[in-house]
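Have a look below at one chain only, the form predicted on its own, in structure tokens format.
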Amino acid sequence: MADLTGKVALVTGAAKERGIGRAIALKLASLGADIVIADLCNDKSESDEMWGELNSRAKEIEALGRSALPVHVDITDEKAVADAISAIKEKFGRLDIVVNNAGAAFGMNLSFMMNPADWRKMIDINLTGTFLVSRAAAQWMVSLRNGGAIINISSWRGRYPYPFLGAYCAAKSGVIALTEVMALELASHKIRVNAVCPGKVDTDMERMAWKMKSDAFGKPVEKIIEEEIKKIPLGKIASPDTIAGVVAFLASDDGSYMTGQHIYVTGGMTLMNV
């Protein structure tokens, strides 16, 4: 089993209970890492739903015997990212693992009909946010000279496009390209950079997509899920824990000879014309 004892990991987009970020944070904590859990919160009061969820994640991590630092960060805001890194410096004094999980999918439309504001926002959250966090973290990690790992959560749609998802596909494709470039740039500093490209995962975001399809086609959500499963050779939807296991491998010494890779976790969907 991988051992991350003594390591500090930053996981963005970690607040949601049914989310990949939470699963990753808990998995890394279970392997011994202290965790910085980051998400977009309006304020630091319990009345803010996202901040309340982030604090719940912190308690889960602490229950595993690890330290947790919840931080409010807008990953599209350079200053907010810098402030988050400063908070990590003050609390832990080191950073070994960065997981760029925060992302969004909205505004489905034909690309030639898409609102430019929605396009920019999608690129900002999914690609520019990954860049800003990776940039700030890498600068500090290089100075620490401890090596490390940056893991970007892309999507299989970054290489397998789909109608109505032009901005999302473009952003996630950009994440893969950024991963490859930064892997080359940071290799001499012993910092590995890889991407994980999930397929269908049972998250709030995926369930929202199923509901949209249900409404659009007038079918029960259960029927939509059945149809989705038929497209997957392994015959099941992934859980967030499945993605977390791959991230943990890449973060640990078990993945120490891997960099610049984008790994599909799709149950075989990349082998099908779907």
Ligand SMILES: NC(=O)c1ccc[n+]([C@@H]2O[C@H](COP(=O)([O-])OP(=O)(O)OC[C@H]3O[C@@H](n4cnc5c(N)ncnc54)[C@H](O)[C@@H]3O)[C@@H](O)[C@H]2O)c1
Contents of the next structure:
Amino acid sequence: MADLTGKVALVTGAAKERGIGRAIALKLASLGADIVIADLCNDKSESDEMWGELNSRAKEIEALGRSALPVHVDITDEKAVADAISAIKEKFGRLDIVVNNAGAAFGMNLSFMMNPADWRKMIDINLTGTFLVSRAAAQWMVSLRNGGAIINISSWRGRYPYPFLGAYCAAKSGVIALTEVMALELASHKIRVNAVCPGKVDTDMERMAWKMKSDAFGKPVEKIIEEEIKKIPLGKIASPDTIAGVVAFLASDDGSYMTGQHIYVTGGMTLMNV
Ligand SMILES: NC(=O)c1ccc[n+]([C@@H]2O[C@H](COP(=O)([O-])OP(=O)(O)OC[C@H]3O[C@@H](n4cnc5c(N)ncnc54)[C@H](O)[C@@H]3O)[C@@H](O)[C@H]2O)c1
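Instead of the form predicted on its own shown above, give the structure for the form predicted in complex with the named molecule, please.
Next comes the full complex, this chain leading.
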């Protein structure tokens, strides 16, 4: 089994109870890593609620016997990202694994009708945020000379387009390109950079998409889910844990000869004409 004992991992977008980030944080902790849980907690209006969500995740990590550092950060803010890295330096003095998981999908529209402000925000969160965190982390990781792994959570939509998702598809495609370029740039520093491209995962983000389809087509959400499942050869929606397992593989020595790859975790959907 993969062993991450003594490693420190930063996972962005890890605060939500039902999110992919939480599953990744818990999986890496269960393999021995200490965890930095970073999130904007954008669903939470009060700062107490934000810290409540982050602190709940920290307690879950600590219950696994690992150290946790909750960090409230907006990944689109260069200064906030720099402050987060400083906090990691102070608490742990090292960083081995970075999982760029934070992302968002909103403002869906035909690309030629889309509000430019929504476009910029989507690119900012899903692509520029990944760049800013990777940039700050990699500069430090290179100087530490310990090597490491960066794993970017893209989406199958980065290569398999869908109407109304222009900005999301463009951003996630950009994440794959950034992954490939940084893999080349960091290989000599023994830092591997890979991307994971989930398909349909049962989280708040995907539930919001089902609700939108339900409203748009006038069908109950249960019917929408039934139709979604029919498009998946393995016949089920993924759980966040399914994605976490692949991330753990890429973060550990099990994936030590892999860099610059984007791995589809879609239950076989990429084989279908969907
Ligand atoms: N759920 C799916 O089916 C699916 C499919 C493909 C890809 N993905 C990708 O997986 C990742 C996780 O998605 P999820 O389904 O768990 O979504 P989610 O909405 O449940 O969680 C996303 C997290 O990112 C955080 N976040 C958003 N903007 C941020 C910012 N500016 N700074 C810091 N944190 C921020 C949110 O607060 C939230 O905790 C995303 O990158 C998403 O695009 C999800």
